[in-house]
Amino acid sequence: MNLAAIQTAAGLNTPIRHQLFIDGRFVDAASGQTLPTLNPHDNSVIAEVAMAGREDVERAVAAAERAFPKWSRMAAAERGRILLKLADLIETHTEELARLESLDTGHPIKDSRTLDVPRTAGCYRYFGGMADKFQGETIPVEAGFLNYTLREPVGVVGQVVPWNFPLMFTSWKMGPALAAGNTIVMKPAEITPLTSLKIAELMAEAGLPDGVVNMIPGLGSVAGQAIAEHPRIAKVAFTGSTATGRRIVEASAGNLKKVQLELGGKGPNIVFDDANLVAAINGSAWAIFHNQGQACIAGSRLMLHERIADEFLEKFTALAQSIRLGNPLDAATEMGPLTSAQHRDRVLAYTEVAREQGGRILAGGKAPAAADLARGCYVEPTIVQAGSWRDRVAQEEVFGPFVTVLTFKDEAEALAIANGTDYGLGSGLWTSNLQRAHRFARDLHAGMVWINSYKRVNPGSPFGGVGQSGYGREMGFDAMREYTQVKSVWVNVDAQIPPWYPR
């Protein structure tokens, strides 16, 4: 099937972009190399997408450098106006973007329509509104001096985003960077580049000047490495695995560039015996099974008070087994495929790891038997009861529809288990005890805590972790600080400074 036929079959009304976007134009990679982008529902080829190499990174950086003076000095309100127009265009193209995201990633179309696209538009709109509201301050210093600070963009920013939420992550990364006046070289994941390239097209339509954003899908080991090492990139922002994050830090040392990392997680989702069980069961299912568990903030460690564990698991298991797997373009589908066959195999391998360490598979742990799903990257919702909180399945990020169940007897044990990993990204607890909720919010080793909910995000609320989950924050005023640097200006108004070396 050719590209035009694939577009028609998927219900897409505009061409699927499959070239690099550099200096305002879609162009082939300098090497001519491409990589097939696959539909994870059946592993068919959607498109052959250009693969950026080092020469393309250099072209993109040069374009971003040329664009930086004009963009950074543009009135902040005008930068904001372009981002607001982009948000409107994204909403106008909701169905197109949703279908393209589902085709490329396996997200159920219901999720893409109601979550991915609205969150993307909302994030660009938030930072479009913030562009002319992020300001410096005056500082009281000694008499006779005026001291004020300027918030300046850092310059050319390299951004590397993962394959699990490729559309939404364009806004998380580019929204604040553009509002602050930076120019961008972005590398979307090579296996899910299609909506990122579509966003580049919409940016041009919104009036973004040539070279301000350059979109260059490519291999992490080639294009990503070149971005991290590049001496004229002032900052690199990365979302992905902790192992790759370490390599980004090492590669950035050449010019001591600013680094922002949002890495892995092993979120504890703690249910106390006084919790609303109906809400906790549904919330815990959302925490791990939404997007097939492919989320760094997933509630992948389900921690149950021993008094309610049996009742909870009976109902939670029944709910998990009722989730409808299917073609992500089918509106009835509740869980689609994992995003690649390689990742599906990695997730399934953890069931054997669990068994080897004495764990019990309570549900799932295999690919579905349905013939219409056999060619895809599907994994059934999987529930594993671990023998110990120190087991590998309770310590390592599986990144799939795979939840590890642990039990605890009291608050002290719950906190010890929750904080017993190297990660510290998302966490949650379910309780009707207000004092306990605030104590745990204070004591959990995590960048985010949800109480009687899980996995809520908003453009105004900072998102990020501690420990092996990285550093720096996405979203909110914190994100604007990440993409600016402070300049302190001293003005002698009427200070009488005696000569230091009187003669």
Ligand code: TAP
Given for the second form:
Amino acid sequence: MNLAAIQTAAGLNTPIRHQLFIDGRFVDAASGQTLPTLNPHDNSVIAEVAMAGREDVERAVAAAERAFPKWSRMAAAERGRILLKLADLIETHTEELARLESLDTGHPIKDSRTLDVPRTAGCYRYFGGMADKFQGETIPVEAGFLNYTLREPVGVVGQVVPWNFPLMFTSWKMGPALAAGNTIVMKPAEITPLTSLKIAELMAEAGLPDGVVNMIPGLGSVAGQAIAEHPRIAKVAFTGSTATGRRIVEASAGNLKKVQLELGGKGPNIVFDDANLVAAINGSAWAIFHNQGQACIAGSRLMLHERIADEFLEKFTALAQSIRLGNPLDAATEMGPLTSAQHRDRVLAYTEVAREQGGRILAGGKAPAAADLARGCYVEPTIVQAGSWRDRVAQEEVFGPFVTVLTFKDEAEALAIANGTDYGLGSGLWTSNLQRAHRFARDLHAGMVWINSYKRVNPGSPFGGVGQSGYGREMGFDAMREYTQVKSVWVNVDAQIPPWYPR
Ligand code: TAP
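Starting from the form predicted on its own, produce the coordinates for the form predicted in complex with the ligand.
Up next: the whole complex, starting with the chain shown before.
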């Protein structure tokens, strides 16, 4: 099938963009090389996408540098207006973007329509509104002086995003960076570049000047590495694995660029015996199975109080086994395929890891038997009871529809297990005890805590982790701080300064 036929079959009304977007134009890679992007439902090729190399990173950085003076000095409200227009255009193109995201990533179309696209538009709208509200301060210093701060953009920023939420994550990174007046070189993951390129097209339509955003899909080890090393990129923001995060920190040392890292997690989801079990069972299933578990904030360690563990697991397992797997473009599908075959194999291998350490597979642990899913990257919702909280499946990020069950006898043990990994990103607890809820909010080693819910995000609420989950915060005022630097300005208004060296 050629590209036009694939487009029609997927119900897309506008062309699938497959070239790099540099300086306001779609162009081929300097090398002419391409990489296929696949449909994880059947592993067919959707499109051959231009593959950026070092030369393309240079072109993109040069374009972003040229665009910086005008963009950074534009009235903040004007930058905001362009982002607000972009948010409107995203909403107008909801169906197109949702289909493209589902085709490329495997997200069920229901989720793409009701979560990915509205959250993406909402993020640009939030930061569009923020552009002219984020301000410096005046500081009450000694008499005779006026001291104030300027919040300045950092310059050309490099942004490297992963494949699990490509559409949404590009907005989390570009929204604040653009509102603050930075220009951007962004590398989407090589396996999911399509919605990022579509967003670049919509940005141009919204009036973003040429060169402000440059979108260059390519290999992480080549284009991503070149961004992290680049001497004229002032900051790099990365979302992905902890291992790659470390490589980025090393590569960034040359020009001491600012680094922001949003890495992995092993979220504890703790259910106490006083919780509303109906809500906790449903919420815990959402916490791990939404997006096939491919979320850094997934509730991947399900921690149950021993008094309710049996009842909880019986109902939770029944719910997991009732989740409808299917073609992501089918509106009835509740769980799609994982985003790549390589990743599916990695997730399935953890079933063996669990068994070797004495874990019990309570559900799933294999690909579904259905013939119509046989060519895709599907994995059944998987529930594993671990022998110990120290086991690999209770410590390592699996990043799939794979939940590790642990039990505890009291609060102290729950807290020790919850804090017993190197990660510290999302976390949550289900309880009707108000004091306990706040005690855990205080004591959990995590960037985010959800009480009687899980995995809530909002563009106004800071998102990020501690420990091996990274540093820096996306969203909210914190994101604006990350994408600006503070300049302190001192003005002698009428200070009489005695000479230091009286002559
Ligand atoms: P990563 O390697 O971390 O990929 C994330 C992004 O980094 C991609 O755009 C990737 O490009 C790029 N990248 C890779 N090597 C790079 C380098 N040396 N310099 C700069 N950028 C580089 O993730 P993965 O290998 O696809 O997934 C492995 C595991 O990482 C998953 O199983 C999961 O545990 C974790 N993960 C976490 C997250 C979140 S949200 N925290 C997201 C994705 C994956 P290419 O993909 O084009 O190589």
